[in-house]
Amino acid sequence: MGLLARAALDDLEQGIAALAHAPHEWLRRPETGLFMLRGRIGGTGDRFNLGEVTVTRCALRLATGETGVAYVRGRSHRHAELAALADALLQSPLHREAVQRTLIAPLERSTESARMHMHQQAQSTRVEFFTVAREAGT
């Protein structure tokens, strides 16, 4: 689910393009709100609020009685209703591979090449400190 909220809304319209049209129901309709964000000192100690984050959540059932959930980040209700329904479409026997093969492994693989791609430009900037050590005075 975090890779579908996550992903490019261009990227789930073209890696579910053929079932995106798949009958379906809503349970809820895209909707958009507020989340707040909480946060702790130093990671464990008193929490605090940090700010609030726009986020659209949807619900929807398959005609073959498969439920997806999604909570996105934003204002795109579009997005909510694709990474949904790829949530339904993953729990159906019938569909599960072709979503798998067609959307969930492309994303794999651009979610990694863009990881690699930021570790090797912070690498291009790390600094090597190196420690003189003296000896005593012989």
The other form holds:
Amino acid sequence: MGLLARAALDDLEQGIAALAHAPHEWLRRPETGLFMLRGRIGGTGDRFNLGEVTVTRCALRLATGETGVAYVRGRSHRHAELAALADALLQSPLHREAVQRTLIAPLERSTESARMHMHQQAQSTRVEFFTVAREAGT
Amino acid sequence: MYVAVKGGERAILNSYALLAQARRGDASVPELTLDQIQQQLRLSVDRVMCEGSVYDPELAALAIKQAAGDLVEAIFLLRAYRATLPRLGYARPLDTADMRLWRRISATFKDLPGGQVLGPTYDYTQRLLDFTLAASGEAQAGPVASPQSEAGAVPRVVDLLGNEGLIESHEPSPGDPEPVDLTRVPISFPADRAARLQNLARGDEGFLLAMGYSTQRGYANSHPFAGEIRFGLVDVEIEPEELGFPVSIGEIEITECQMVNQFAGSKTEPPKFTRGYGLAFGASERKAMGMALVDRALRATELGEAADSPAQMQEFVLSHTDNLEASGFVQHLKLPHYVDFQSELELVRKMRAAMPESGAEAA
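Having seen the form predicted on its own, could you give me the form predicted in complex with the partner chain?
Starting with the chain above, the whole complex follows.
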């Protein structure tokens, strides 16, 4: 689900388009609202409310009965719909393998390579500071 | 007291049109797109999300465009829009130890597990105007990627040092209590630390910067060090009721600041280092640092310190952090106050008339 939520909308469109059209009905139409984000005091202590984030959610059912749910950061109804559709197709024995191959696996690869790229770029600014201490008596 | 006025409708409508024209500027200059604002004015976007208290870069970019770059006005627009959206729930606490880092530095220890990573920072730039940006705006190539080291969670500096007991540690209170939500209930004093942090998190950067600065200059004996500052991406996890298990809904950029401060100890506590905490949406380092300084200063009473400086007085600080409220109250002075002023005018006239003749002449 996290993978689908983080995916670029274009990648989702492409991955889903490659699959057979799956008719579905809404259990909950896409709806945008807010979740309150929280931190912990000092990173590890008591919780506190930080500020909100826009989230779009929806739920649907395939004609074959499987249900899909999506919660996606942001306000894109289309993104939530595609994520819920992929979620439902992943429950379906008929579609699971194809979704895994044409959508999930490429997303995993691109997410991993984007993370690695970010990490390497950040690491290129890794710094070693030396303290310039005055030696005693000289 | 404010007495309502009416009229001026046509003038107001025309001022809307004039404002739109002024916002757009010279029509022969290409219009800004939201993508351009998000990509090239990202620190403005981050500030508007932070103080607008809604993480949504696209909405923040729209607000900045509509406000012609006036960030406090943009914050107002974002807060107003926020009020139209339903609250769907509360997210699980962000795990900043699991941040995918763009930047992580410590001013207290040079050798750290995970290393010090400068990331994209203005800190070591020379602050000379770069006229090549004015001339061409060519995209700069990124840095040469470094192949070293595996990506993985990097522990927080303060957690590494907590072991010795020289620095205070933070554990959840028994039962991990539900924090107060200031978007639902107004703040009441004395406010606990969770409420204070929520207030500071949406507080004005300039105000927090100035209050933090005052603690460094001696108005509160805080003696701070930047124990750790990190900036990067964290996952947002929620637990929808229909699923019953946590799911990730995407990631956000965030800055965390752990300020470490000297503490002389008290009758019951040995001397040790205490901490102030800052957490802010996006790359908002100045904000996170100001927040951490003020958070620590506001703990004066808890730590048995004298609370006699402005930054240590929670009613003073927390009542004045919000730039929406401050701007609204200051700027309402521009609205017609004719009736109020008329009554004051009458009063002053009466007082002057009541004065002895000779005194009035002497003045």
